[in-house]
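Shown here is one chain on its own, the form predicted alone, set out as structure tokens.
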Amino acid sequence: MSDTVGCTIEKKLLPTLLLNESKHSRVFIPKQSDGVTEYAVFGKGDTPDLEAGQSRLSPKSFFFPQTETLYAFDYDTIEPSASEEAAEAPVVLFAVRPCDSASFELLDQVFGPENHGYHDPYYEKKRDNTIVVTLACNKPGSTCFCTSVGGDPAGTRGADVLAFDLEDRLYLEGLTTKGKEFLARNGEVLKEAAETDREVANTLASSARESMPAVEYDRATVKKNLDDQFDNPIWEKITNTCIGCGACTYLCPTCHCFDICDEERHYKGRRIRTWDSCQYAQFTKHASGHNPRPTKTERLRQRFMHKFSYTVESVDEVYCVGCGRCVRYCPVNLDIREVLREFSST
């Protein structure tokens, strides 16, 4: 928690609050229809939907869309994108888990300037443009498993302002710049908060960490094991399964794999960058006809090497934020974590 002094908002003064906000950026509110929750934009008489829980589509698409035109030509003249423009936009992510929150670090060092210095104008401007309000999990899901992965349900990693549901109202600390002046300019619907207000925080925060169901994972043991295996059998075991749908790429908040084409006619056309999935047979195919990765099996091994050894290695991160996506909405019931303590053991 913050040392700086936290302030509070009564919930039924939430919607005069976006309200305002929204008059100079578009704003995001989770919502949740035929018990699924995504984010939607927030419009005059909407509330957001606190209790809705986890988005089924992690909010990674805000910053890195799946379908993305990076400009469009004429002959030989080079035109703006309208997502090019709309990314000088200023937006609100409101009620964003920490989980989700945590993993717009990750992409910053792919597509940000920590990637030894590349820039992608196009992300780095939404993600400048963009204050992220995350909201702490009170209940963490069945399938989540952040805090075996270096997270937390009151987690501030990626976050502008961090808040807390104490029921009849929130209670938010502004940890950015940004989120400082966030709070600022709402000064008129927001309290200073009481100690006892940070304490009901702090309490809901170590509650949710004790409910989190505990994963057997040692960060450097699982990647010597990853490594030390690279040929086991068991990935055939582990596969067996797996249809190679990609599903658990494409609801992975950090995965981050694209392709770019182009569309032309008579000389007019557009260039498009698209998600693709390691997970998909044509991923790897070289125009020679080779496929380094031509089974389910190669292709699965791929996506946990990369997420827990590759990018240890590269970048001295677990590309994994715990958020359960992957094993929720398997159709095969994959689940992640039973890969995890497979290769846990020393």
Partner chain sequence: MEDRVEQTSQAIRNEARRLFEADEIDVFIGFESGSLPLSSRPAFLTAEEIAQDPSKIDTLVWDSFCTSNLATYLLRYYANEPNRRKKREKPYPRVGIAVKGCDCRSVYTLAKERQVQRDSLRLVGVPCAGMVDVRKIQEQCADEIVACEEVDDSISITLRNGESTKIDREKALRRSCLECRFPKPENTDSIIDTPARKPGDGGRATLEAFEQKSSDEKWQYFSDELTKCIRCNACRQACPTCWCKECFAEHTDLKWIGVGSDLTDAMVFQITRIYHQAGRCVECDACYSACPMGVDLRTYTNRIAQDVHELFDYLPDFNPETSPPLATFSEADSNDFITDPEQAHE
Contents of the next structure:
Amino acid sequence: MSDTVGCTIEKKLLPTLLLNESKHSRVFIPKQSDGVTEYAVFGKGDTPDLEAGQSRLSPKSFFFPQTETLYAFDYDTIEPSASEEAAEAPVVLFAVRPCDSASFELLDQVFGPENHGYHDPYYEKKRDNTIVVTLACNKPGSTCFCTSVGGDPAGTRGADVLAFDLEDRLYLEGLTTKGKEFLARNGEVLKEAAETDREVANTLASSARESMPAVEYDRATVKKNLDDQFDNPIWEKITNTCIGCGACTYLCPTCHCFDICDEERHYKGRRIRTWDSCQYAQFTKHASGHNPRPTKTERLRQRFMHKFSYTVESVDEVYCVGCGRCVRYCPVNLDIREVLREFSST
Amino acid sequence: MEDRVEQTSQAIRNEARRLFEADEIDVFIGFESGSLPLSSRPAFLTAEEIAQDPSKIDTLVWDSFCTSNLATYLLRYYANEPNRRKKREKPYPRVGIAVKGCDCRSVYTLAKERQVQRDSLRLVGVPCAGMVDVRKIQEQCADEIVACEEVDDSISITLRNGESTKIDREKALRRSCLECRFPKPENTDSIIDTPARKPGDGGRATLEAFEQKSSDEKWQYFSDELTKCIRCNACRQACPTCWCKECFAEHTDLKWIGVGSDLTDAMVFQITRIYHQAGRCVECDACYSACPMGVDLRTYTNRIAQDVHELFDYLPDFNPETSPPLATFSEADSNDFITDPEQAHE
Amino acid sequence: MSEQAVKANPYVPMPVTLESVAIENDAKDLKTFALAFENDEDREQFSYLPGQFAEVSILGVGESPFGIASSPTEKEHLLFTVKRAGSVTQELHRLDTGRRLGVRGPLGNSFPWDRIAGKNIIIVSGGFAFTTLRSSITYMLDETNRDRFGDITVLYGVRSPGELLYKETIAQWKERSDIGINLTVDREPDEPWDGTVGLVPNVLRDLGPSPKGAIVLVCGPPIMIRFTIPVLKELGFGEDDIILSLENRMKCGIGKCGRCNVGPKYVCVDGPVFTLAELQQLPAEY
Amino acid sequence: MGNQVGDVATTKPDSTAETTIAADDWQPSIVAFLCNWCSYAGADLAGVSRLQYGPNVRIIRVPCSARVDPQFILKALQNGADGVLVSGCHPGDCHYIHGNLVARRKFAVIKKFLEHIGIESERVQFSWVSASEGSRFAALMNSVIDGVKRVGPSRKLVKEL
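Given the form predicted alone above, what does the protein look like in the form predicted in complex with the partner chain?
Let us now look at the entire complex, which starts with that chain.
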């Protein structure tokens, strides 16, 4: 198989491929229940729901679970947790959406050693151990805006394999060594793609792209405006509706703030890390009682500054992939796209 | 004849305008159209803004998507924000607020608990026709909803695939609205002339069905629901009567519950939160509507409200004089639940 | 634990023993804890410079970041001066010596020792923020280092004489001729006091150190810093020569948990030490 | 890579103190919050009167039954208690005039609520025992232990660590 022409698989053969993989890996596929899409372990007889669209919770939790044991301890010893130490079975994440796989690359920059030289073995081991098969979006959702923040409905960032849904079959391209190996070892259910398959895939991608509403977002302008208007009372107005919950941050694929705390009973315990949110009053509160971000206004501003100014400055990345989860699930419809619009005027 | 939505919206605008013109209020809290279909969100209009641009009043709407309990937003004007304390000398802002039956009862609950100043409020009562459960509508649709229009008692929906459908409003209402005992606000400063629903049975029928479950079945149901919880605190933040400055769940000095995704921690959080609502919860379903994961909190808020009603003959009301039942006691309270070893051994 | 392993997993603390506890102030809510590494290799790999901090763990309770109060020239133990405030510090204050604790670090940057070398050093401090300055002074006064620095002037203010940290160490410094020690208390004290009386900014103005070839390290409560900076500017100090150390709530200490940022900078990895020039580029969220 | 970090208490627990109990011989562990003025004195009287009751109870003395926040009960259940008892002075006898009457309202609500989520009614019980009722205390304890034994070891709401 050449690099430019990928391969195809008939949809009815997908379970065979996934079953093959599940012999040596834990395979996760999108499934829908009660109207909620989530990634569930593939078992015999399962078919991935490729129509299911975006998962409610972002797949960041595969690498950065909501709660993770850093190590267990008892009276005498301290033992790194199984997830860090044990050689776990590799993972195949099947049909991740391009926005979410792009978020993995952004998380890599936080948890990886490029960030001031510190490794995060928990994250890194799981990340190294995983093959990400990204499924391009033929029908982007109405709250999706990946193209506005540099993404694409057929984006390859963070993906090992990129797949396109061509109705009766998938068109697949191996992007990384891991991804190419994945395809090579499943050769028996794959066929070399025709030049037309790729063309169809391209057509689907461009029509998906065109169907997406553009949010006026210019990275440099927004950053400048955010920096200049740090003290603008506009923030108070934006914060009016905010109720200060952390739903946006917990659903966001790039939000990665965490807390570390101990749980202990009868001389045994564990140190865990759990998701935390900059939207919570306690997040930055000093032991003295002083809080650098005492009200919702500062906390909400922090969320936007972090994504659209601070990370642009420190790592030249926007920490928003345009998945639209925060738009869709904000209890009070505080819409990130409208905030960007607010800071877009020159 | 104008339809109900337009008529009610117009009446609220007129009343808000009147309040501003008469210089009776500094702020008006109502709803405006949201950025998504099926969403209306809290809107804040200030006297200053209106003086500059009186047409802003026209952004106010009142339809079947005004699910937030606006009483939540009153807390900030009194003691809830740290900044407020320093400025205590300043008089409280005079706030006009559109209230449904549930919002209004919350306002009175807060007034009894001295969290808001009734005198500084102008309650604009809006007899409630019930608010819809967006999830119920989505369940009836095969594709994503991209637009909607509400006319009288039906909601026209346009789907992403171009299809359109009409939904009977009544069938899409939230459970709490169908069962609501107090759709019509009382003791308000003015009231909009629009019909309210007929009062419901307070959920008696649903609860009786629930009571048929065995202990283990109830536990299973509770476990299934709480498994969905991601601890984002949207329920707490959306709730007008969750006004503690520091929630028990965030105490670190005496750590009541773990902060991770442990199921029992999520349960203890919710048990305690709902228990804290005993005699205060108005069953507005703001918590349920805010939950990004769709956890059924209604069953439990409804249950505890019923229990308080049965035990102490109290429902949060529109009367500023009555005492919340858990702030008082009576010699005549039931002793039925007390274990009496003598009786047990008979 | 080996250096390799620490690098591989920066979340795992190194075992240390609590050697001694000294009560520092009359209110008894400030204590200095001396910790000794249990493993020699840990002691060796823990090479730090004054201004850095470390996370101290009590397993089962949690961990908290503290500035290192000892100097790298004091090899026998690590010192941390801790105020009783949150859950970890309350537990620390209850501990008996001999207890095993954990330490992660050293973390953060340090005072810019390359830049400081060859200059006159002015140290301005208030309250219990003196910890990393104790480290710095001890470091500079060490016989292997003293030649690298010019005049050393210390101004240290506390509310009352009973709140003065490191009384014995300071007494030793006063004996020396190669350092100027100026102590001040806010109000005329009831007890005997041989220092000056007055607030740090005012005493600093009277002292009037020359900015020429000098660098100033400032650590103290926000209110002291707010009034000290204008005085330093008045005296002619440039923004690059005024060096401060920040505090913010932290968890991981390694730039990942997203808690301690001030603008795009993380106090844990980009700080805690910043020049005034750097700080003025940042929002005042600290 | 076992490291030598990890003291969580100043004295090491005596591992021999933990005995294994066969499943059929299961004894529930019960946490009892007793008011200082009545029920704790009642327990004391039961003790000095050498009245027999099950050895399964861990008593926590509280100044008044009203001191018991339902959070205490939940914490006990999360930490693996098979049963929780709260006992105070009889209505009318409260040392703090009407603490127990305020408490009674809280307990009535939380007890019902725990039943709604599927916690067996035997697990969490409330009672009144006066300082002179040693025998009532012993009978109460036996009754609570019997009740908890009937529903078996607690599995719901127990946090695994």
